[in-house]
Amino acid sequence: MSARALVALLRDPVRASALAESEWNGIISAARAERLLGTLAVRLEGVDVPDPVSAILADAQLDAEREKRIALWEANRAAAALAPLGLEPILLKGAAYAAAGLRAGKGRMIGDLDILVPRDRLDEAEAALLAAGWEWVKPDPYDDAYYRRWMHELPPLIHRERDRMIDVHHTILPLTARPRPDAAALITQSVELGGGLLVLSQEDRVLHAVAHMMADGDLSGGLRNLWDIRCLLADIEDKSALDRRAAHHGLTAHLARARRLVAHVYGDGLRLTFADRLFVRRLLSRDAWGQDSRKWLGLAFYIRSHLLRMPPLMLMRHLWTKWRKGHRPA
């Protein structure tokens, strides 16, 4: 599996010098598919690799730097739009890692801008962003109503001129999810960066990444998310403070699993539960073409992700509505 070869290089970059040129195609394909190519390039700095591979990695670092600049500019524009309201957006995910200069941001590819604002100020924030040039992405009334009633964020917005998306969160998991993280605590413990921007506290950054991967998604692109968690965990100085914070947010079991997976995939290994092994198989399913080689397992995690988000009866109604509208899982 090329995903395994990719993980081995991220774990131990020195291995790269012993690889044959024929092995690189699969590794690069897997890294592209997982959006880890820029991260791999950073990890392999100073390591001897074939010239064609070196050129690809150099381009990946340039792409990552470009995405970082764009993300930070978008964050600046969002902050400017919200400043008249006295609102300072809390950056989440990749933009937060880049703005705070964290190791998780080194070489990381950044897509949409994710921000967090208080739920009782969502309407004001949305109006300010719409006035500043962002527009709704989802015109379907059902999708719009679903987001506003049940999700942890507004329907996504895209800027009409810059074609960049922004996701405005009011908490970190859907309102129908079983864990109910304390959104007010996330906000009150956030950290000032300057320039009208904030980031989550050190512990909450870990727990947001854990919640996003373990309690919400289907593990698509999971190797990058797990790498984020690995890097964020390495920054934690007080492990007991992280444990206490996880208990406060109802994420203790999710954090424990994330730690086991990080240790197994990117560390020296750790005894896994049976369920953990299914997670590992899902994470390492990329083949030499960068494609998912275990479609059945991907479907199972897709179903799991929906079961995590809502009770069974609500899920059946939701999936039936989406099916009638032509939505099919990828």
The other form holds:
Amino acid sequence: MSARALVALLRDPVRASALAESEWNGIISAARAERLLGTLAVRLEGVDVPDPVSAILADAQLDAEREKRIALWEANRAAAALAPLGLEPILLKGAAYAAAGLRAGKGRMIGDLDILVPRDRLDEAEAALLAAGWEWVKPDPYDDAYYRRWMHELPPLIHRERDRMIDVHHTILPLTARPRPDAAALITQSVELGGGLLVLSQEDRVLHAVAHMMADGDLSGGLRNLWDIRCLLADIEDKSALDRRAAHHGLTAHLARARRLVAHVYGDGLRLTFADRLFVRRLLSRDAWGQDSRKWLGLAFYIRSHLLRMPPLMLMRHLWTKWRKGHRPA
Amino acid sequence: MRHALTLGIGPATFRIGSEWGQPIDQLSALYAAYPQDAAAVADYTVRLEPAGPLRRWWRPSVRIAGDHMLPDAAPMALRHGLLAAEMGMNLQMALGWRRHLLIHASSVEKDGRALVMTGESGSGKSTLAALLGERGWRFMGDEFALLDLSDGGVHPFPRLVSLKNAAIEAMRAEVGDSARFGPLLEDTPKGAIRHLVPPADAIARMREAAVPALLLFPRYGVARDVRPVGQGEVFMRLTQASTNYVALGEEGFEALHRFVTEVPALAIDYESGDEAAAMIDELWSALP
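So the form predicted on its own is up there; where is the form predicted together with the partner chain?
So here's everything in the complex, that chain up top.
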């Protein structure tokens, strides 16, 4: 299983010099599929690898640097659009890691720009972004209403000239999820970066990544999210402060699972529960061709993600609506 | 994947996996003269997957997947599997290649100097390159010209020539050896397609670059004419013809700027391959 070879290499980069050339194809395909090739390239700096591999890694580093440049520019544009409101956006995920120079950001691919603003200022923020050239991409009224009523973010917006997406959050989990993180505390504890930008506190950064991975979504792209968590955990100075913060947000069990998975996948190992083992199997499901070799498990996690997201009756209504509109699970 | 092939084309290496044997057998035969080292590290992986759970057997249908994918690409019939593989490889180059400035253009070489031809689909650039490749020029590629980021040279990417519709008969008349042609693929999204194996010297010299000497914007089906094209227009058209100009940033700008300022550019209109070949010979011999 190539995902396994990939994480072994991320954990212990010096193994690279002992790999046979034929093993690289599977590792590179799995890394591309998991959007971890840039991260792998950074990890393998200074390690002896075959020439064709080092050319591929150099390309990936170049791409990651470009992504970072674009992400920081998008953050700058969003900050400029919100500045007249006296509103400083809190950067989340990739853009935050890049802007704060964190190790989680090294070589990382950054997709959309994610920002957090206070919920009571969401309407103003949306109006300012629309005026600055962002546009709605979900024309469906059901989707739009669903986002506004139940999600932790506005429907996604795309900038009409730069073609980049922005997700404007007011908290870090959907309102229908069981844990209810304290959004006001996320905002009051945020840290100034300069340039009109903020990031979450050290502890909240970990907990956002944990909540996103463990309590929302179907674990697609999970290996990259787990790598983020590994790096963010390594930056934590006071473990007990993190524990207290997790308890405050109702994320204690999620944090514990994240620690076990990080230790198992990227560290020296830790005892896993039965459910943890399912997570690990799902995380390591890429084969040597970059394909998901455990589709049934992916489907199970897809169903789980919906059960996490809403109560059964609401879920039935939601699925029925989406089915009638022609939506089918991937 | 059940069937696999590793192929070296120009500077790039592809690993192609398929759930069906037929596309791989066809590729392996048509690319017989190219490096096929199964142990080589591939720059890109292409996968030909069944488009749905039953589609390996029942009305078999191919989804083009791989390292780089288009989310909404339409699946293709298995009888067009060879075309799917070619499209998959092109897609990897178009979306992933960073080691040269990639221009959607054909190119041929003579005396170490390259003629580059670019234009919309249907302009005849592909057929012209194939034609010249049979008439004393070295064929370098019908799809992508790769501009060197440091010295400005043009690197070949001589994959199979993809002949469409009327170009198939035209090249059948030009090339005596029928073994160089792939199967006729009818009713593809682009009409009839037949692949042509490039001449032996094009394959043997596929890692040999050339200095660009002339850029043409051919246009097929319009009465003979030759017009100069200004540098500003050339620059704009080439940024549109490049899939990685933006991704390469400053390096891409430098490479394109150098190409545009050093290489003369002309638009030519022509009504037949013979006419275009004669015009090109004339223009070529008039170069300094």
